[in-house]
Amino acid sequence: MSLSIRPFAAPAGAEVIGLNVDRIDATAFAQVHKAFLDFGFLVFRDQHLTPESHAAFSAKFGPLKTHILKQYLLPGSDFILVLSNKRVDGKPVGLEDAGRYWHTDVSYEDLPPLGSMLYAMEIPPEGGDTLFANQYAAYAALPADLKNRIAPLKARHVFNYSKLAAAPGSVREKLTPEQEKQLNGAVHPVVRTHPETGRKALYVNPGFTVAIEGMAEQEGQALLQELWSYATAPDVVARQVWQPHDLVLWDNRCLMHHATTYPTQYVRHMHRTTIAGTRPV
């Protein structure tokens, strides 16, 4: 069977139909870009991967980068960070309440990934769906006075990890010295610029956007959960429904995603790769 891209019924999204991503060469992969550029986030159904294989074909997309939380690689690895929530002589294995709230992924550096790569390897019968929303969409849909208000203006974003270990139910781990001095937050542009597309798409994101620079902050925290209103509001949201073996890449620079809960009696093991980007202008 031939490759072929599915757009899906939704504000973002395709699948890729009919490709091996262990086997790809390079006219599928330059068919394979596009539509990523095209739809923000793409699904490949039935993949069967190695953690070689996974983090060899992200690696087609740009250089890898390592996680901030080590303690959650995979062993061996220093691309595969492993999200699940099994455990093994009651240690978890991976990270369990992995970004449960709206987020671009590792906003809080000054070179944010430009995309993540995440691969089923088990799935719940039940929830743990992704959500993606599409910030093209959500800046298109600003009123003419609200983007020339925020045009000019950039945003700080910030890791509070703490906040998150200290979360009712959380078993994440610490983190040593070394991490948390590596989280002094970045300042990016509240609207930026798709270095490859053009286009222009929100970048501020409840999980770590946490200020707008120079602004009171009262002010700034109005004006954020006005942006998040139309960067979160229904119709520019998509839903990925996991199967197992699925595996999904998405585009950082235009894209907010959300993992939904699941039934905690069940299984949710998957791994991620992460790829290098460039600063936000």
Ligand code: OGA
The other form holds:
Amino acid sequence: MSLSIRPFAAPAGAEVIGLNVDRIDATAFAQVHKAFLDFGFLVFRDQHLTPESHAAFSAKFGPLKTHILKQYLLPGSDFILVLSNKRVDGKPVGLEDAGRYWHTDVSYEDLPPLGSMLYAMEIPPEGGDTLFANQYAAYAALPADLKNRIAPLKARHVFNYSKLAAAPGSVREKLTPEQEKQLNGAVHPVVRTHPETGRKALYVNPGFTVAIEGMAEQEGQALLQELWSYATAPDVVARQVWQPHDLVLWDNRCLMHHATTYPTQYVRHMHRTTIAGTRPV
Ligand code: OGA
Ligand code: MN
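Having seen the form predicted alone, could you give me the form predicted together with the ligand?
So here's everything in the complex, that chain up top.
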């Protein structure tokens, strides 16, 4: 089996061609891993995965994490989070409105995941794309004085789940008291150095970053807004237009991502795994 890597004409992303991820060997894995570090997100098309093979391929990149939203895990699985607008007996079978804002996954924990792997089982004929923003490029585009200003700074990240659940039209279930307790938030550097590439990336996101540590509220918010104008500038953003059986792996250490909406008469049904990472530095 010979695989090739086709980089997209976009600020991030590449397609891995000629690989059945169920049959990956050590040589192919090394190529895929390098492409993951080079391009930030990888698209593997036409994969036919079971929850077990999806988890097994994901686990080659690191130990898997279970998600705090246990009510949306695939029944019987610790590691597959269901993203779906399907309902059974009126009850959503998965998270219907996941990530419809710029974010990096689970940045509100001390040890945020290094990556996530999303498998498209049913895709609407229009809408429901996923956007990826290259945070190496965002950092590189900052003026030198801004880079210097943020170099020593840290930011607080919080999962404001109750706000999402209270949003008009949300069908999110309330958190259990135990889940609430797990959500203390975390503090991370505003600029992180990728542990594998050594490159610097912006690491603040509109979804979960709520404040700059030690800075007055207004000044902190103004700084975050300024950073986000670089972090989400059109020239750092790539778009994944899904096809059924696409598997996409992304690097949470150097990308943000953003789910987009789709007409509600269509079904979008996906499985996600989450790969454990290290403390951002
Ligand atoms: C996620 C996520 C985006 C999407 O799974 O972490 O943000 O387009 N998904 O479903
Ligand atoms: Mn996400």
